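Form predicted on its own, single chain, as structure tokens, below.
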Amino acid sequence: MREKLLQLEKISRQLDPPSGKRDEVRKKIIDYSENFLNRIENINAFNVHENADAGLLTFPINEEPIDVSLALSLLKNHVDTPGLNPASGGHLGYIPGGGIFYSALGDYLADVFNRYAGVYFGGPGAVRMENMLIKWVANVMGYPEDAGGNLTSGGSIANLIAVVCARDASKIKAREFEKAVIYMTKQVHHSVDKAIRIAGLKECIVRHVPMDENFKMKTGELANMIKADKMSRLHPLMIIASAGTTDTGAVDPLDEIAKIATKHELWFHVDAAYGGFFILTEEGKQKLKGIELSDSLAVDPHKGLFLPYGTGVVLVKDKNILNQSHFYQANYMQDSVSASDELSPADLSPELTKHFRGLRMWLPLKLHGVKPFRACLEEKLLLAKYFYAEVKKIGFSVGPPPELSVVTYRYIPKSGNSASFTDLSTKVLTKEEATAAENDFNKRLIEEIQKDGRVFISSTMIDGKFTLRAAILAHRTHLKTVDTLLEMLGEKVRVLEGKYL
């Protein structure tokens, strides 16, 4: 037994290599990550591809190992030239945000000592560096320092902590769920719809609250609805609102709709996962009035302060409801319960293990402070004006002035211009014709700039409109990058216009 276990011993050691082979292969990928930050500006924001990813399928897990030299050749033309690339700054399409470079440091440090974040008796550095950064964002958004929170990898988990706690905190049963009421708009993001399914609360009246020309919540429809429940006897539960929707970048008036939660005693939630971080801004400061009001909210860092994906925070007001929604005890935890100096993100979230993603977001605000960070969301503000007051120009059609960072906009072809009707100018169209030659000549367009691939846009459907979205928040999109996306636009447009002339 001792010979075979030695024998297996040596085998196992290969996972712990020695100094010399970390030197060698830490240089090549350090030297393949430096020359991808070096060349990020002439790098395409979007390959277009056919199977690019098929290649990986030709060097299937095996029992042997490959060189170093070859995974990276791998993961360069099969991971990362094809589809969309995040880290550029011409990554105006979904919402932008994360890849700062001490964030990736930070994960790396966070990854060779593998601290526990996830209860205090085990990582009591990780976990109150955790907290202090929870009390940190508590502070910016205005809740009180004694706030409950945790970093979560997104706004879906921290959506989804909050409508726990909603549904705790309101102390409905399971057989009264038919009769309980939830009250957003149809701009709130999906990942609040699979919240309340995945909450259990499947079974409960979803009102949608009627939105204003700038798709914002209309906080009247709102009360009346509210009363009207109450009226027949219903429950109503909790309001989720928006603080920078995906579609529009729409912020609903959170500080009428927190005076209706008080009046009519519901949780009120506010989902701000794109749109909270630009609070640290004085104009994000005024839009975003009444947030501090809420009683539960999400927000992004990896989308407000440009942290890698799996990034998010959930706040709630009283920490005591976040503790009983989620805490649990295991009989085989019994030595971490005497550890209580601070509050354990397990007993907090769903999640029991959990990656020390605090030093990911600590290290950045650490090294740079957050006056560039502050910076850097007043640009984005600014850069949707001014992309807004540009497109216009060049002839396009736009949707609400940008209350954030996302700019709506499409275009309107001259008659006869659409392939999908070859001589629409010999007869009148009708409403629903016209529509749908306007989507089809904006869905041409924007296969046109994402094959060009320097600036990559996405697009919605407002209204049964096709219409086109420039979300500005990569920290590396300039006033470059948005004069080239205004450039590409008029050049598509010529183009497709004489195609169909």
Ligand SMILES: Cc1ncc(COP(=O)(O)O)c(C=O)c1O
Contents of the next structure:
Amino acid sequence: MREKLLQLEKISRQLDPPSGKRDEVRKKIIDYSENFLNRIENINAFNVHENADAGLLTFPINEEPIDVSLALSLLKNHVDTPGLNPASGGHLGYIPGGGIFYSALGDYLADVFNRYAGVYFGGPGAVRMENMLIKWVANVMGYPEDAGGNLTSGGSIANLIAVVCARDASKIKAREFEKAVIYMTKQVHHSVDKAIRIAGLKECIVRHVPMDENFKMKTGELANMIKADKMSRLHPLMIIASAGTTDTGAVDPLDEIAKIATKHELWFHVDAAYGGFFILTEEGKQKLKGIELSDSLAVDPHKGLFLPYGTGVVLVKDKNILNQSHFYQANYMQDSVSASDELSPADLSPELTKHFRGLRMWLPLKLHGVKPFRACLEEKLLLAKYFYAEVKKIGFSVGPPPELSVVTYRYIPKSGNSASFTDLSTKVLTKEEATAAENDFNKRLIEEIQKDGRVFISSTMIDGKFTLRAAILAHRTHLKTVDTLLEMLGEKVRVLEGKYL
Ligand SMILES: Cc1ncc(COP(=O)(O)O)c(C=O)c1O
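The structure above corresponds to the form predicted on its own; please provide the structure of the form predicted in complex with the named molecule.
Below is the entire complex, every chain and molecule, led by the chain shown above.
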């Protein structure tokens, strides 16, 4: 048996490469990443791809190792080149993140030391760091010092945790779910719909509160709906507002909604996954007024603090509610219950073992200080205003002025009748046909932008209209990027109009 053990040990030890080998592999990986970072301003934000990862599939996982150079060339060709490049400042689609460098180093340290961040007993420093970050976010958002919270993998799980807390705090029984009512606008992020379903609340009534012309919740209508539901003996359960919708960046009137929630004793959740960290700026502070009055909120450091993907935050004002919904005392963990004041993340979320996410947030905040984060957010607000004004000048029709850093716009072809690009030039179009033709033009326009690839934008449908978006949030997006997009839009419109005349 000893001989067999020694044989196995020899092979097992391959999992722990010696210093020389670590140097060799690390150097190649650092060279590869530095080469990327040094060229980032000139690398496309998007590369059109077809069946992009077929190459990876020709190298299946098997018993034998491959060399690090081959592994890196596989990554380069099949992972890091095709599709969207979220590290690029040219990423103006969806909601960009960016991925600041010191977070990557934080992840490196978190992974090398592999500190346990789930329970205070095992990782007191790691847990304390996470709790300290939660306190900082609570403070920034105007929540009390002793609010509860958790570093999640992103906004979706943050929303889920909050919805579970709202459900449990209401003490509502499953048999009453079909009489419970949830209020939100149609612009709420779909992760909220998912959270409601996953939390077992799909039988609840979801009331879509009408919005004004700026896509904000109409609070008068909200109040009327709640009153009517109470009269009908329904059970109003919670209001979910957005602090920065994904489509247009709209912020619901949070302080007015808070008053209604308090008056009618409803849980008030704010999805601030995208917009929340703008509160670090003076302008954002004004726009997000009332967020501090919510019962819970979701906010994403992997959006507004430019962290690489994988970090969200949920805050719950009453930490006991968060704790009661998520704690568990397993027999095999009896030694790890501690008398400390520090709550353990494992008792505040569905996760037990978790990635030590705190380090990827703590390290950049400590090494940079908060100042450059604030400046970067202020720059994004201003860039959105600049883009809004300039895109109008080159003939685009625009949505509402940007509340935060999302601009919506579309091009209405000027070549006489909009049918000119659908080969219907002699026919007078109905309103529907004209919209369809305009939609078609904007769809072609975005395809051209994506084929070009220097800047990436995405689109959405607003009231049946194919609408282009510019979401300005990546830390590497600066004036030059926005000018490039304007130039590309002008150029592609000229080509398309010429083509379809
Ligand atoms: C407003 C809003 N809420 C929630 C989410 C979901 O967050 P995540 O993708 O981090 O899970 C997003 C994602 O873009 C969002 O924009």
